[in-house]
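Starting off, we have a lone chain in the form predicted on its own, written out as structure tokens.
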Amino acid sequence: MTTAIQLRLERPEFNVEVALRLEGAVALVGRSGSGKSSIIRALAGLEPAARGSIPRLEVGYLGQRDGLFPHMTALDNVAFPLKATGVRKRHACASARESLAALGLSAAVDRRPGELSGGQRRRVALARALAPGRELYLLDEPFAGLDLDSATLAEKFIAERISGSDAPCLIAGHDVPRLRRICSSILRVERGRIAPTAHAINGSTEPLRVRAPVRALQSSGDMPWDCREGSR
């Protein structure tokens, strides 16, 4: 099923106004401050002032800040969205281990965010955002702060996760070569709007298709479970 989105968000610098029909993997590129992150945040339900026709989707979201739960290990952070939606602990933790291994983080599964480098935290956050079973993936600057090797692992992980899912994915970023390899189309955002066709990098500027409630998972900070041996 295809769902159309009409989004309007007032900003001091300009108003963000876009029509989206998201299908598959689509990238948004543009200068810093052009409105890319505002679009991503609005679709993730993090912009209360956003207006328009925005569906409620089960979202996997990566913001510019990693947003990891500091009291949880890397493994527990990645398993969290799966457990929160009813996946049994054993399967959630197995999936989380697999994702962390794919991102070169096997040795970091039992470490908490405060024990990880910035690049490691970014990859943990990416693994959590791309948890299986979401209806929409939203990634804001997924390669920011990553060295070349880590960015290559992240690129491969994103591409494989997207190709194995029917959920659409919207990625905001600046690394056009990587985005070309991942996305079927790349559109430029200028002052809160999708640029005319002449300025698009790839694909068309017709409204993007969004398939599939926008809802961000939140933690109270008091989880009744974790992935350590003996936990419930």
Second form
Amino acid sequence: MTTAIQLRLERPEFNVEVALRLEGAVALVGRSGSGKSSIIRALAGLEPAARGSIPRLEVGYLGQRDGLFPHMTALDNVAFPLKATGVRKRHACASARESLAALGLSAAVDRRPGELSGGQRRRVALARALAPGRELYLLDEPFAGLDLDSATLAEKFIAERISGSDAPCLIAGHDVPRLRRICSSILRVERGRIAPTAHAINGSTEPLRVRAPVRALQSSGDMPWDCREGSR
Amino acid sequence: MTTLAHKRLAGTGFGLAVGVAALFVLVPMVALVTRISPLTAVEELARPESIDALMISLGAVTCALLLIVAFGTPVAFLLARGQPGPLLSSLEVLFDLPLVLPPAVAGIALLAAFGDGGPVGNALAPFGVQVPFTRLAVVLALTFVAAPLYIRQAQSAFAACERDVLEASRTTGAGPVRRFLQIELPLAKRGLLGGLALSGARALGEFGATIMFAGSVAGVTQTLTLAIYGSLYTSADAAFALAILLLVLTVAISVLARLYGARAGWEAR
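Okay, that was the form predicted on its own. Show me the form predicted together with its partner chain next.
Below, the chain from earlier opens the complete complex, with every other chain and molecule after it.
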């Protein structure tokens, strides 16, 4: 499934302007504050000020902060999006249990977020975001705060979920080796825009996206609002 | 003077202030409870007038709390989540108003609205409905005066819900009703119950607005507080007995609210 996105979001320092076609798994890398989170949040419908053509899809979203429901067990947290979209309770719980097991959290299913470590909470939130059946997955730094083993589990889990679904997935992060294994292309975000090439990522001058199914449209010319920002 | 002496002096001053404050609250309570013998109290409370007053109070407070929850919860939710601006601020001031309004003013304002010649009174007159000096008037007076306490608490309980949690809930595909019932309401539960207890205690103790708007007709609109006042100069023992009852009820409400709040809280499992 391909999803075309155009978005513009005004921010105090610089505006975020992105046009891209999402297909498969796409990684967003770039410095902190470059606009990765803004892009992801806008696609999740959490930036009401965002303009452009942003499809309203059923998303699975992992924010920079976990946002787990503190009054629910890990299992109920992960099952919640499934139940909310009409999956029968029994199936939702079975699926949630499976996800948590895949992330090494079998012993934590009945605990509440307050009783979990930071890394465990992160993985519960990841399991909740990657609920099966979504139309677009948005993961903001899924490996942040995870130890090596947990990060590897998380990487495998993300890869499995993405390959088992035809929904596109956008992952922001810094762990380039892991992102390269999961994603079919890596885009670099600089001051709110997709940088023309990805050479800074793989250390060579060859742009990564050339062999990627994802095409990042160049900002210039494609976007009607470019005249205002283009001179920067 | 050395700092140490300073500190000691300050400590003594603080201790003294707290001691005086504690006594100021405690002594009247103890004096009240020990004023009449328990036997006399029971005898006085067993009289039909006392039981009537108790039933009227409990019934009216229950109805008022139902109204407060039904209308106050959406109000509090709106105040907590609405777009900040002049409209929201005005609403906040409006719903806070009964809290600072003298109860007698609240009562006479209700009378002006629901009584003969008032806008609501006129509208209801063709149907033969008369509100002032009825039990409905008691309920309305209690609701008017006690609602702000619930709304305030409920508002801050809803506002205390973390942004990340709300955002996560909005991206789960859950509709607003499910989000409210399964996430925002459980998370605010403690604050809501606390506000309800405060509101209930305030309603139970309501005097000024009730006597203005509903009068003090024994067996019809005479609540516990009105009965205390009514019998103070005719049968002081009855007044003390009713006051003790009211004290016990109020203490029970606050203790229950605390116990339940502490136990039901998800953070204290």
